[in-house]
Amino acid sequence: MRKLIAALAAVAVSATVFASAGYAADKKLTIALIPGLTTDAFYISMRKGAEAAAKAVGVDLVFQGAPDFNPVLQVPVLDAVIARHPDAILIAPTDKNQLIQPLKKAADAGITVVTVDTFIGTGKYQTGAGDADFPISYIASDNILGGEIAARALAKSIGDKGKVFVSNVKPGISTTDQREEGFKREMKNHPGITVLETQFNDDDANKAASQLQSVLARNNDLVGVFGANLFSALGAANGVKQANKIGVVKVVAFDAPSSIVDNLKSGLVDIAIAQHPAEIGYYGVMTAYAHLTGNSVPTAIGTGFTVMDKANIDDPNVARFIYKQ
């Protein structure tokens, strides 16, 4: 964590010193910040924060992307923002596969890329093996890590035995298959648990708590859930709600909206890991602009999470970190 710590501070006070030295003073540098979707407030968070760095080294900020997390949707924005030719796009890829070429589009027309949030191809960039290892940097949480905390969180809650299951987007998504990944990884040292079949809710709560219901009724026994994003968390906990089924079935989410306060306290979700949506967003405007004025940047930066419980949520430095809209 220190020598992540480093690498951010020097990321971002080299930037800085750039800047305040008049090194890209004779052009403006434009980034364009292109979100998973434009209606979350993790995506909303995650904006403020870019706007923030982008204010402090003087770079002219593009906010742009579709309302849904869709790479049918994300490609025709990710065309536009490239034919305005930026210096750089921060990117959440809404596919792991499906994003490498129409990204490709833009490193080949000189537009730095740098990933946030989500990643393409395998997330290791400029190794020079494959396809996808071009954009200069991934900034994000460690997913992989986030879902064993998860875990290790619900199998305490559930005291270690009983019938769990993950409600995920879909596949194909490089965070939310991380997340999964690490929960399961963690749940193998946990033999008094199963872990049934992940259900996919294709990003609808609606979908999440429907599915959450009928896997109840397969398994009157299900005693947790785990909610690989927002949606899929929000809407297994209500189907929990719907179920009669507080305190009995437990609810982990990942993420960490406004509602989770509400939904903490009442015990409707047992525990939140939240993300520092804001801090990729300042360190992707960092990243980016550091590279464009000639430094060297790490090719993977992480930024943290937040433990979230009943126990904690009116502690200030927790609270802190509840996405805003």
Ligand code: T6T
Contents of the next structure:
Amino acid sequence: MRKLIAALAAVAVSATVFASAGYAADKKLTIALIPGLTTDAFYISMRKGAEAAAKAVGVDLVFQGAPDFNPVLQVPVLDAVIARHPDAILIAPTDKNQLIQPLKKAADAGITVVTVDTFIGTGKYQTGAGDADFPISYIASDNILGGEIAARALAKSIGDKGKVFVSNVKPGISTTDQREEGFKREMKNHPGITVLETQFNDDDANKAASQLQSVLARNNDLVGVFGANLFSALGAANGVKQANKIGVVKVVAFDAPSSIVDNLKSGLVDIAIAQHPAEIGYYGVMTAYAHLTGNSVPTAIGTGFTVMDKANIDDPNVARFIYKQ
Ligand code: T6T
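Switch from the form predicted on its own to the form predicted in complex with the ligand and give that structure.
What follows is the entire complex, opening with the chain shown before.
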């Protein structure tokens, strides 16, 4: 009898949880993924991971985004997605502050919000503090650590001395801000290295290439650059090539598009720090699904890195983290 009461109580508890999460077992859930931009191999890989998870748990996945990494373009996409009222939105917010109010509209409409790759506010969710803690979870790389790894790699390849700079996107993006923070923090441990002023390229590789050449024109003793995301790194590397400085100006790249293989092999790029975007997409969908079906979820999930260089890039266990097109 006692066992029966316990079993009934368990049923009652789970029924309450499902009711509070608004879950109806017969309804097919829809999860929308809004990337930072649609044509970036990083988000294309993230989409593949999200699709794998959606297939595994039987939810519909919608992928909708803007052609550029820009809050002015992302907010209308978000509004259109909110109007379709999916059960959850996974989003890589393109600005820490400018996406808070637009996303609040989704949460107020009863849509579960998870941020992937980037965060809003401080990135600390479900704390009851501030106006941006409403997303249920943040799934991403540890970007401060990534910046530190980049700094250590660059310091090593330049023999711990000389002038370097960070090629970055623009201030206000959580990921790239944190990479720069981690990079500069670690460089404090390398007194022989001077970190010049950061150059912001608006996610435009051509701009990053010409900025590299301008920095070089002002500092002919430049020895290194950290490209803080895919387009910054690609552009900085191209700038080094155009200036005929391969091997003289060392390049540490964040992200790993398919072109990274040739760049590592030719010595144009010394180190590439690959994120695991497919993991981010996979756990993003799984987290939303768990929440929507009445389970508790962690408020943050950290995904890994793979550090690539000339010596390991042919290893299949490394090469599998090259981003998909
Ligand atoms: O580095 C990634 C992503 O983590 C960042 O938030 C924005 O840029 C990328 O998408 C690469 O282009």
